[in-house]
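Below, in structure tokens: the form predicted on its own, a single chain.
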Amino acid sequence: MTDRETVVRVESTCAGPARVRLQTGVLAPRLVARTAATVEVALVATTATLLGGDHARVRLEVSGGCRLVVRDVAATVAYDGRGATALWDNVIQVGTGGVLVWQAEPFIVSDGAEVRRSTRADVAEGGRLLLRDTVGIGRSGQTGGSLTCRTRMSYAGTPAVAEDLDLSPESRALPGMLGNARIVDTITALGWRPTAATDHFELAAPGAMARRLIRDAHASDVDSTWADWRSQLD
């Protein structure tokens, strides 16, 4: 069993580079490239992930003034607990003028894992963050285990995103689920909204959020929405 929190911190500095922390957990965060006012980072595992019992936390936090972009080196699998449940958070915080891109790689749930997954985003006024979260239900040939999603957002203060997401077995067999998806791949966006953007639906805040429940992850047709919204940040 494991419980320790991966950190990613980054702030900006009067002179120089931009200063950066960090803090190994389930995931090792390695600095690939760093600037004045933009660090690259990439996320690799640690060890086998996702176990029964698990507690993996990753927290992502940039200042005004930096962006911050994070790239998952592989998908991260969720194993059979053999009865116990894993825990998943992310934990985001985007200053005043900061922008941080997250172009997660899939979360795949396993036959036989139970897993709990919650995201927290706060983004301060004028800053952006840009999310690419795409979960999987079921490695090839599975069935998949089970999972409850809790999504939190807020922008300015002011709630965005509220969204509880159970993808249990029981509840994906519901009408109006999942029918034969396995993939739900989502982006969002929020401190802006996104120009040109077709096939999404725009949140209270400012922001835009881009859904797709599909049988293949290959098949998802996102990535053109991912690329637009990307060079909207530059």
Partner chain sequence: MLLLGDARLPTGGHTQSGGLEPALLAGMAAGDIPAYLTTRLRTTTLVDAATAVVALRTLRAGGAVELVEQAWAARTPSHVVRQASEELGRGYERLLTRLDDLTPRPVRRGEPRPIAVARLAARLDVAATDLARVICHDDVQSVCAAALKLAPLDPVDTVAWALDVAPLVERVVAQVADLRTPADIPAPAAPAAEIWQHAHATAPRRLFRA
Second form
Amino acid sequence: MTDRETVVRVESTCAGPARVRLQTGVLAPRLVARTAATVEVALVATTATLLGGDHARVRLEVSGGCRLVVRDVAATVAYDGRGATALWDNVIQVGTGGVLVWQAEPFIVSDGAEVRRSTRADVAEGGRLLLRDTVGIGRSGQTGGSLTCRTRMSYAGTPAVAEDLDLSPESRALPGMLGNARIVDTITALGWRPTAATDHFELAAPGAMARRLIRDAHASDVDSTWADWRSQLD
Amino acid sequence: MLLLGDARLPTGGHTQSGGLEPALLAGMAAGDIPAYLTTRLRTTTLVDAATAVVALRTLRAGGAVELVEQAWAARTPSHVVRQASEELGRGYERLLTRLDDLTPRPVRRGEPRPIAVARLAARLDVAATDLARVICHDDVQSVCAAALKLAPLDPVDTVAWALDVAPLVERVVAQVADLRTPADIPAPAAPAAEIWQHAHATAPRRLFRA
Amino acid sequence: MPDSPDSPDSIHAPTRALRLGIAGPVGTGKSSLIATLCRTLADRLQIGVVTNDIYTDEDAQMLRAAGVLDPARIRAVETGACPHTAIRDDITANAIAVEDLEADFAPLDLVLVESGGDNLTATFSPALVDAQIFVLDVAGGGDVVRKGGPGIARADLLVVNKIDLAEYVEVDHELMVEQGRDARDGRPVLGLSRKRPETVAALADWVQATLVAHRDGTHEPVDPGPMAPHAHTDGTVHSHEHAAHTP
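With the form predicted on its own already on screen, would you show the form predicted together with its partner chain?
First the chain shown before, then all remaining chains and molecules of the complex.
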């Protein structure tokens, strides 16, 4: 059991490459590449995540003029908690003119796992965020445990996305929650409006959300949307 | 309050199915309609009822309703779903301009339904709990009335459904009754229903706006 | 007296078009009449169209496909399978669509509102339209005019459509028009075929004359009403409003 925070903080310096601060928690950040303005970090699991009683905390911060690209090395599996809840909190801050891209790998909730996740993202005016979040209920052949996801995102101090997703077995059985899907695959863009398409949501704040509900992770066609929106940040 | 809850209130309610038509077009079984009412009340309807109550308190205190609208919009990511609610809101605002005996004027940009209804409630001195109940009742009845057009049913069945969810309506009312600030508004989501409703804008053969 | 189009505090000013409703049973040619009007008047008038098809968009798509009007000027309104309600008891969605068209394409001269095909009793609320045309066709049978109804009796114009088909369905269209005049206390009746230019011209002339009257304030919206006023045994005289549909 651990609750040390994983931190990736990127700040611009007047001259030379961006300053990077890394701190290891449940995930260990590994610097993959660094140029004057762009930092690329991989998040690597340090233990068998995620177990009952764990409290994973991830903080990603990027200040003005810098670009942080984060990727996960592998999917995260939440294992049978044997009655104990696991917590996972993400905190994301993007400063004015900063760019943060996080292509998270799937988060899978096994039978017996009970997980509460939260994601808080605050993007300052002129900052941009692109986030991929994929949650799956049950490993192959399982019915899966219980998951709640609380998401609060703001842009320029204004609420942009607020969502409490209750994917407990009782809630997700209701019609209109998951249909017959077991994976919720979501891409959120904040701070700019990706090219419009009929199959994604345009947020009231500058931003968009593309979401697919699927049975099989390999069947998600949201990859092309990711590639498209990703290219719009370059 | 009885007027606000009446399906005959001329605000365009008959054009709405509470997301039921999109759900059935997406393949939801007609047998799931009663459970779908529970989904609505636990998610979208709860958000709307809470938004309405916070908007009512904000209006009475002379506060900024824009902040309430932002909170609602953050909980309603699909622009299609927001537009449908704003069109309904325009219907209520049309009615309100008449009540205020102002020169009736076209309402260009609608506020979302819960805020428009809250404005009417403020005008008519409706209590917060009654407002929440009206929002729930209107939503339940939109689904039930639309169900009669969309599925082979005896109309008395839908009345029984509405009565079956009455305890849940009271739970929603209790849950939102004391909310005051935009951040208090709960944000429960029904992802599949949201996607179904979003797709309705491009559905080829539809009876209902949303 | 209706609001004159340029009174500054009017709901209708200053972009207020003539709002013309087109009602009548299914299949009598309402959409085709609208297409004909657009084709004939588009170079003279700024026109917008609102359709109310049962399944949204069918009529709107037909009109867009006909290429008679900029597709953006054709709006479809869903009525939740209540076409009668949408033009009478709760005009909200249609009124908003009309107001939007008038604002988006100001100034418009004419907005045509097509009701979803309904039976003989459906008429527009005068709060939604300034004038209305009720459309029958010869294929509906020669006796339909005699059956009457508020639209037939009191719409601003009764059109007997598809008169070119009369001989094939063994209907005397001239007699239909004649009976229409009798049923309408002299209000205008027009035999129409889009294949007969002189009838199309007569229709266009009627619309233009109504527009002129609307603009100079001499046209007064008339409610055909759902039912004629009648006396009760208690001596009161009134007309019944049709009970509102549950949506």
